[in-house]
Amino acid sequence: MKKRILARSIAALAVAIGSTSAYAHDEGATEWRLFVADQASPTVSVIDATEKALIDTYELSGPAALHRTSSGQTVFAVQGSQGRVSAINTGIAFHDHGDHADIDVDAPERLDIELTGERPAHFVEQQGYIAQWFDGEDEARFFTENSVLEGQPEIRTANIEAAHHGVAVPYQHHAVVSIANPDDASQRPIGARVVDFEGNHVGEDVACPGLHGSAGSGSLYALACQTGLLIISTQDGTPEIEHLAYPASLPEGSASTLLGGKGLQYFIGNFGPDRLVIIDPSQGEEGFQLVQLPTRRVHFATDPIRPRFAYVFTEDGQLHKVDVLSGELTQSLRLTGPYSMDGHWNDPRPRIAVAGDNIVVTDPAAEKLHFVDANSFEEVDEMPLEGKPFNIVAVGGSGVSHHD
């Protein structure tokens, strides 16, 4: 059944995340689904948010590492170790109308396409252009979101040199690809090129040692370094890449996994073990600060409908709210058990996110999941999950139905 929807504001559209809930004729109405997939089992599973209940589950290949799009159209499942990824249309769907957006309702649907190649890894997606990079080969693939909904992926590839894990970040026109370290392909790359899809290089190479970790937050993109970021802006579609380095007043480290705030443009990454770093890319040097946790971070996730917020999950079994302009740890709530961070780095320990108002953690020790209001900060309830959920996405919106 499809029902159209009027949201409330594009904000709204901007923060989508889902589930199935009723709809009222030109009333508010709430969709939220969860897409929650096991540490130790190939399996996905889609999730009414708001009622709490199992929609359908997808059994895959491998298990796997979730990524939406910013639409919150298609939920991509990455599974590295069977050199596969799968699509799944989240069955949620907006339409913008200016002032403001409809939205569409179906059924998820894992979709008949797949990906296959070796050891595919990051994945990066920027209005609606897709690149999905390969360890182990020696290009990454550029395609859209549209072309996998409509079950024809165009594939368009640029050549990277050498194979090696890297990052692609993808343009209407360009990319920006990653630089194998020359000296040892295995070890992290070394810079950042733009290049476009006839084989040209465009512009300068820019140096980024130690290459690691990306993310987008607004009209900016950003790679991680050992030496500061590399910040990504476009100029007439073409991209820009300026290196910002990190002060001389923070102590010696570096971010190696980034995130992008939405809402305000902000980044927030790892600084070691047990710190966080949030940068505001307009103030320069200046706009660093660290965050002290009191133990170390296992997950952490940007709050996309309250933007001064950010959420970090460490290892005591605590969830804490991260005040993203003050720096400051705000509220801090003890959720499960405690997870350490010995071990394999896969091992599986709890993932965060946001989905309207409720912060939704896995647990994957005690088969369930945790919903805290994001207002409260309190928990308010909890689902049990058989097996380890452990990677999550959440995908959806509120709106107001036109007619129904």
Contents of the next structure:
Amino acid sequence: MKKRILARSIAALAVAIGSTSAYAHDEGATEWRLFVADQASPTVSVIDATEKALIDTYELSGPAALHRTSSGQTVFAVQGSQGRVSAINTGIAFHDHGDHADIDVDAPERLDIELTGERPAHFVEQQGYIAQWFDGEDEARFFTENSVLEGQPEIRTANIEAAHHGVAVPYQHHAVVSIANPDDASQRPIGARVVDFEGNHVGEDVACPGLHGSAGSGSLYALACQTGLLIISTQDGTPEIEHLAYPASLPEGSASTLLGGKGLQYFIGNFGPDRLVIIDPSQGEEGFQLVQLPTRRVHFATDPIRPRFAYVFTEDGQLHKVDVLSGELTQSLRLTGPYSMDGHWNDPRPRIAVAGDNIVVTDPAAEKLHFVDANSFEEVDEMPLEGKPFNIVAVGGSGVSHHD
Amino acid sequence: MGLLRAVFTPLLVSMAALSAGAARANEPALKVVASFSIIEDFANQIGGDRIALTSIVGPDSDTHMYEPTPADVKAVAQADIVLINGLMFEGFLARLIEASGSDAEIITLTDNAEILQDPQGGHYHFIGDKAVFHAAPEDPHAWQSVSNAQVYVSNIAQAFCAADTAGCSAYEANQQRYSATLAALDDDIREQLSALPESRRTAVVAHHAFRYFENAYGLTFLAPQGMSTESEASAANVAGLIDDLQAQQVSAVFAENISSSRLVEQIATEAELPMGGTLYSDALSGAAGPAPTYEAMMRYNVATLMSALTPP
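Could the form predicted together with the partner chain be shown next, to go alongside the form predicted on its own?
First the chain shown before, then all remaining chains and molecules of the complex.
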């Protein structure tokens, strides 16, 4: 059922518009939803982040890594152990009109679409183009978000020569795919190449030893290597890859998990267990900055609304605010009991998502979500959530809602 | 690092200003940030060696689509003056200013210029083959008429004088000199284009960046509007546009330096029209290109138009 936004939003001032309009008046509206995967039982909970109320729960086949698209219309639940990828329509859609965006809010909906395959792993989305990697298969699959929302994903594939734990980055007519280690495909990939969907290689292969971790920011996409980053840009729609080496001034180490800034074009990655590295590719070798953490890192996230800041959660139960300009931890807040990074990599530990003015942190041991005000950096609320709330993504934002 | 520098549109520090600043180490430079390359050139013309100038969006780059970097934020944080076009041209500006915490003077250079309403309420940009609608009630590409460029430089001179009274006479002298250059440029453009017959005054460009040029100099530019904002440009969309072109005496199709030429090349092929070259719309070229300054850009565009539109 269509839910027109009610006047609980931050700017719910009715504005009369011209008589030629189909609508009687407009309202500013804000809506945020959280999607939380449970590690104890295979479910995804959908939560109204404003009301802190459960909207729905969807059964899955196994524990899921969650990925939201840049539009926020779709969340994908990658269930690697069960060989399945499920899709959820978040119910929140924006229609961009340049100077403003309209927001439509419907009930969320588990879509009747499921990809099955051998060990689905890395998921990458850019501008509505999606690449789903399967570690156990020798081709990556590509489709559009629109085709998923329309119920009929049109799958294209690109051959990757040998099954391996790699990644594909989707573009309209091309993809960038990792290159398997020719001596042992179970080892990390050795590089990346541009391919099209007719089986052709475009340009030269680019070395990227120990490739692992990828992220997009602005017009760039980056792949992390032991030697630096591969930076992918596009010229006339065709991806081009350039290697950006770690400068000699950095200590030994490399990133294997990357995130991209939203609103600012930068990348942030792990650099050993207790450091982060902030990378501004526009500054070349001068663009690398290390952030020292007080203990080992558990999780980190960028803030899409306050682009100057990122957040990192550490083993001692603290959430830290990172100024990406200075590379300093500007504020710290104890939220949970300690979480050790020893043990299985996939043990449930806190994860971070930013939903409007709230930083939301899952606390699987305490079976709750913590809500931290992003501006005051104080905990403002908690929400009990049974099970082991683990992976989390947030979708939503503000827009104009047209009323009849 | 060649591609990185070209693609990532890094901050371009005026080497002239740097060297001059070093020579006058006792005199603090006015720290100026220009939002994109055309404004950077205007600021250089007026500020000369009295300013330390940084540009955010570099040559051959699309300001509409730009994503600022941490280095941009730092530059704005340290600036005395930030020069912007306004009219929603710099979509990144609000978050850049907010992230910087800057208290610099923000000078909108289109203030007091003759501004055209956008009859379609916006215009299209292209990412690959995808048309993206940029809605704005007023057309931001005001620099494409030289008379408006005069307003830009007048606003810059006033802003520099207000912030650096000791340098005001130098700024005003520079403005006087450059204003004469612009007046001569305007006369040259009118004289050259007057040679085109009415039947050779219509062309196709990738996006509607040339309405001010059209309005000032009597040419007509069509752009592939009407295409879906939600999806890729389809063959049916292009076919519809081509039907329109054949009825409007279009003489040539032009690419733009800031975007892919793939779509306009497709239009030219299907409409059996010649590609007339590349026009510089929303950004200058690099120093080695044909349009490294505003004056060079306008002269290059006119030469390109004349070459393609002059009857054989």
